[in-house]
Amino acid sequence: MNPIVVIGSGLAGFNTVKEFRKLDKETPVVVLTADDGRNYSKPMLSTGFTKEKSADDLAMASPEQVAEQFNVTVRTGVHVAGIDTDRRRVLLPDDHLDYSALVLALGADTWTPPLDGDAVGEVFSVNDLMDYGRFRQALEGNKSVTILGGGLIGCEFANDLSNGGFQVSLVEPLGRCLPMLLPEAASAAVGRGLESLGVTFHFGPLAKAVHHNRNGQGLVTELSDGTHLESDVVLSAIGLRPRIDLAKDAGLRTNRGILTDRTLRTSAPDVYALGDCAEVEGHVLPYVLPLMAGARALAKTLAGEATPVSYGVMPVTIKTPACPVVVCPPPEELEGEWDVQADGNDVQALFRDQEGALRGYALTGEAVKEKLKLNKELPALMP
């Protein structure tokens, strides 16, 4: 019997094939990772300063103990090459390995700007506990960090290093933190709490590019308005990319992730993708709760029970304690308006739609004690 085919060890993966073992003890499961297959949690990368947690720390368990604990075949530092989905069939380097089923957890690629300058080579981001380790080593001795982008990962990153010790320029295009996710009075009370750190923002221009010192030490990034800053490290942590290129050359449907329906599918048979690389019935959503709904799913699918995901209330919490963040994103291009109360940093941003239904929530502060009675009259994302 050909095994399941797991690409991926992150959270989807490894969810999946401890969601599917559950189920099944014995169907035969391989799973494929292009790093070093040690088991962690993604989320706890952008904690790890304040935590003084090196990359060891932030390992829960090794390859070696995954297949153990899983019976599961763990082949790490593999780079796949292809997918023969008429033949069922991952095409790797030098060999090939026949599946009975494929999963896709592929996840997300960070996106660097391009930039000019002699020390380009030298931006950092941090996308798996590999990226992590190196990170640090670089910060070794060192004492202060360009970080661009302020979204979620740049703005976690900007409050962890701040913990750290470590002095911190943030600089963000749209003029705001986290410009994405939250209105604006939410936005500038993080950008309030980050502040008490230390944190210095340059919100508007862009980054253009990145050069040694001349005294060759540390890094200058150059601003699109002139501005020079100068720091030991540069983080690029602008957002996340869908890795759809596999499934793209193999044929498979793709969109922004990989295309697939309720039951994870994709667009070709016994193939399902899950985690931030899907883009299931229109959502694409790169975060936790939605991948652990995934992943109960998909195990049971795979173990002979067709089971569609239900996506509940799915709020994000994001690691800024210095000024603590929930948010409950409303539909894109859903009509409607923020209805915002404000006391300092304390901020309750309700989304309503064009009929007065809660549809979305921003809380910051103390008003993230909010969250559990907001979630009851919040809908399903998909029921």
Given for the second form:
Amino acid sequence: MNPIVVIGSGLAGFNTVKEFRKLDKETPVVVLTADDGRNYSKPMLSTGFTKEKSADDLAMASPEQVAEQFNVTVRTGVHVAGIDTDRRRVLLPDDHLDYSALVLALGADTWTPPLDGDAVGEVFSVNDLMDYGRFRQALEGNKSVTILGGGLIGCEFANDLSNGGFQVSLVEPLGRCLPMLLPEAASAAVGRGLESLGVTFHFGPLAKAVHHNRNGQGLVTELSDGTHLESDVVLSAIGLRPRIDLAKDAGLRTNRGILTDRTLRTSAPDVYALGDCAEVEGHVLPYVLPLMAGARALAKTLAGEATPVSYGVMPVTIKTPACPVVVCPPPEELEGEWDVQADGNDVQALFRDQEGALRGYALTGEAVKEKLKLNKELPALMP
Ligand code: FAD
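Same protein, the form predicted together with ligand FAD this time rather than the form predicted on its own?
Next comes the full complex, and the chain you just saw is listed first.
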């Protein structure tokens, strides 16, 4: 019997394996991964200085340990080059592997807009444990970091690196912290929290170029308003895009992510997708809670009982202890208004639709305590 093949050893891939093995101990499973296959929790990458954790500290298990624990084969450093859905075959650089079912848990790619300058190759992004190890190494003996992007990842790193004693400058063209997730008053609270740690903001301009500085011992980030920011290290935290190319090239239907129905089934027979790479009935949710729900449902489907995934209320906790944030973004394109009450850095912003029903919230500071109460009032995202 051909194995179930899982591409990806992130939280989506390994949690699917873990949940599947609770239901089926025997069916052969092969995990293929382009990275080193260590099991880790990605959200921990942006709290590493606060918790004083190296990349090795964050690795919860080696690929060999995962293989033994779940009775699966884990092949590391393997970049899947293609999928032949007619022959039910995964194409590897020098080989192929036939599957009975295929799970795409490919994650998302970091995206940085084109930058000029002779030091562009030294701009870091941190999207997996291996990146994190290299980033920590680059920071050794250094003092300052420029962060490009003030979204979830940029703000979390700004807080964490400040806690680690680094001087942080953050560049955000949209003019405030977490501009895609929070209304203005909540963004301002996060900004003040991070400023209290010493973070300096450059709101408005774009990063244009990254050069080596004159003495060759640091970097200069050139902004569109003419500012030159000196720092030892530059971290790009601008954006993530679902990895869809492999699926698209194989003829699977894609949009922002790999399109699936509620059973996480793609447009090809016995091919499923979940996690950051997937668009599940229109939802692209690059967070842990949705992928855990997906892994539980998909495990049942793979074990023979087709099971749709349900998404309840999906709050996101942003790890900026200088100003705690919990946000439950309203559904995209839903018409409505934010009702904001602010007391210093304690902001409660409630998003109500045109009928007055609560459809999302953003809480900062002490107001995060309202989370459980509000979760009860919110409708499930995909019941
Ligand atoms: P990934 O972990 O990216 O795994 C993708 C896997 O696919 C990798 O193993 C990769 O090697 C493999 N792969 C891709 N292409 C190929 C190929 N062609 N061949 C072989 N292998 C391939 N979410 C929260 O809910 N809360 C948080 O606090 C939070 N904090 C975060 C902090 C940071 C710094 C980051 C970056 C993200 C954070 N997130 C958070 C988001 C969350 O971590 C992700 O949603 C989740 O980890 C995605 O898991 P995944 O398995 O889908 O993708």
